[in-house]
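The form predicted on its own is given below as one chain in structure tokens.
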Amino acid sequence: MAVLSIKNLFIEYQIKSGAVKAVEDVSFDVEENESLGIVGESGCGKSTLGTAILRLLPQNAKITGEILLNGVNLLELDNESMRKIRGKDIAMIFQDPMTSLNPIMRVRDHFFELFKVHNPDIKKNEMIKIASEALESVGVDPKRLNNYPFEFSGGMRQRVMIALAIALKPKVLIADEPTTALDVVVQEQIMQVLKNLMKTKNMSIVLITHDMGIVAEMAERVAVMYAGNLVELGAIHKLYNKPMHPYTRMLLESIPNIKLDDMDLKFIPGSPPDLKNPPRGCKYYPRCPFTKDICKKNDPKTKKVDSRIVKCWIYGE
């Protein structure tokens, strides 16, 4: 069953020389306890759609269709209820660990802030509980709570960042760039620990990232999106073996692999498109060596391939 269910949704940003369209016709299911890796370049709107799932985009954006979480159309709600449902049924990590946290509150503070909202009467040494358990499940001493943000190593922050999205016990968490700036041995740690909290919390975790090693390790399915538009989605180890879009191909290939004789590093020529002005047809066909007439004048359709979702002319036209 589908916990969270993105329909048809379009994004869009208003500036004053225009339109930019950042994400375009996005469709996917998350299931319970499923672990969902969306992948791509930087630009191509895997954090606009994180973000806009917890109703969080600035004021000029502009958003339709349909976010479902639990049956319940989150574009729907007005704020104060979309408010009790964040940090509650959904939960987010952020990019950041080294600024997400105010710096002049200690860190119980950041949680006693989170628990006043979804529960205005709980009492202080329950708070104290609650966010105890929270930081020990993600490797912290409980001790720590009254210590300050910058007291804590970028791995240290970003377990408190975990923490701190799990202390309610939601549905679903969206883990946004979770191992950004930290060092590998960290980033194996974080993985780890969200690991772990799928299987002791009963929850779905959405991954966002444009490292496809860390999508190969903890993810059931993957999303690769380019210029706003969702290209392929499938199990990892089908997405992984036999790559169906050719953007998805070519991202797998510039992965670096010291285990193959050849040495030449592969990557992807030209640069992403212009948003506010994308090109005709398929957006990734300045860039691809398969292209063919009809992708310089249509947008291919999105399709289902083998129990895959692809777009791709490739697959017929």
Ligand SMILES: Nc1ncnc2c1ncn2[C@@H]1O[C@H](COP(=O)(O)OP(=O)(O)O)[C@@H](O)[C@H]1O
Contents of the next structure:
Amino acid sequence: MAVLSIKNLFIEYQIKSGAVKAVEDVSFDVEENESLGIVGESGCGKSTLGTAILRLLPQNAKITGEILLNGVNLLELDNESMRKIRGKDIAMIFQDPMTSLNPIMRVRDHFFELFKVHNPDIKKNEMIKIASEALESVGVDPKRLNNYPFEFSGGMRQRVMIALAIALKPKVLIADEPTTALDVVVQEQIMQVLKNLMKTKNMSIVLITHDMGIVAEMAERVAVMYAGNLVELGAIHKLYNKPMHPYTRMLLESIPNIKLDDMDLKFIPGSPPDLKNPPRGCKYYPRCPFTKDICKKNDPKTKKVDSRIVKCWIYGE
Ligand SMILES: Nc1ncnc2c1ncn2[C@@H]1O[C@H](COP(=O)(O)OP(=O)(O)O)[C@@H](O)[C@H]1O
Ligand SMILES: [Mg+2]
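Pass me the form predicted in complex with the named molecule as well; I've looked at the form predicted on its own already.
Full assembly next; the chain just shown is listed first.
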């Protein structure tokens, strides 16, 4: 059953010179206990989507659609109800753990603040017990509850952030580029921590990354985003063996040593379009090796093919 269900989500940032269409008509489900990757280049709307689910978008963001967590539309909740859900039912970790930890607060006080939001009467020894368990589950010595954030390395700080996120056993954890700021060896360790959590906790993980290699290692299903659109979604092994959208294929080709079939495609280098002024038609057409006339004129509809979703004119009307 879907624990999280996104339906026809649109998000625009209002800026002086117009509107940035950061998310356009995105729909997908996150099943219980699954790991879903959201992948795409920088600027494709991934963080906007993740942040919207926690209702942490800035004031200038206009959002329509539905975000159902266990059937409850988060977009209809008042701020107080949302505060009670955040951290308890759904939590998020970000790329840079330093900005989300308060430098003048010990680690244990970060936990205490979180626990008190959800249970004002909680006893101190109970808090220490839960915090210690959370730290242990991510490989941090509970003694370090007394340390300040600056006393940790980048990788250890990220572990602390993960421990904070999972301490109250949320049903969904959204991890937005959780390893991007870390060096390769530490990256691998953090991925291992997340994998362990997936095995031992009863939790779904939404892993946001620009790195198709990380997704291939972690996720059971993958949603590919390009220019605010969901262009493909499917099981990782299917996507990997036979990408349907040309953009997915391009991302796969960026993984070292991957063997795709012999198609020798010339992808046009470049970057995603400016979302204030995107091309009409399919937003990917300027970079696509298969572009036809229709792609330049009309945006393709989202199609279901078997258990996959794809948004591309190659697959017809
Ligand atoms: N607060 C904001 N105001 C205006 N535009 C924004 C804001 N935050 C992000 N954007 C724009 O929204 C688009 C999507 O950004 P983002 O969600 O961060 O993408 P990603 O996480 O995939 O890199 C980009 O064009 C970005 O410049
Ligand atoms: Mg981002």
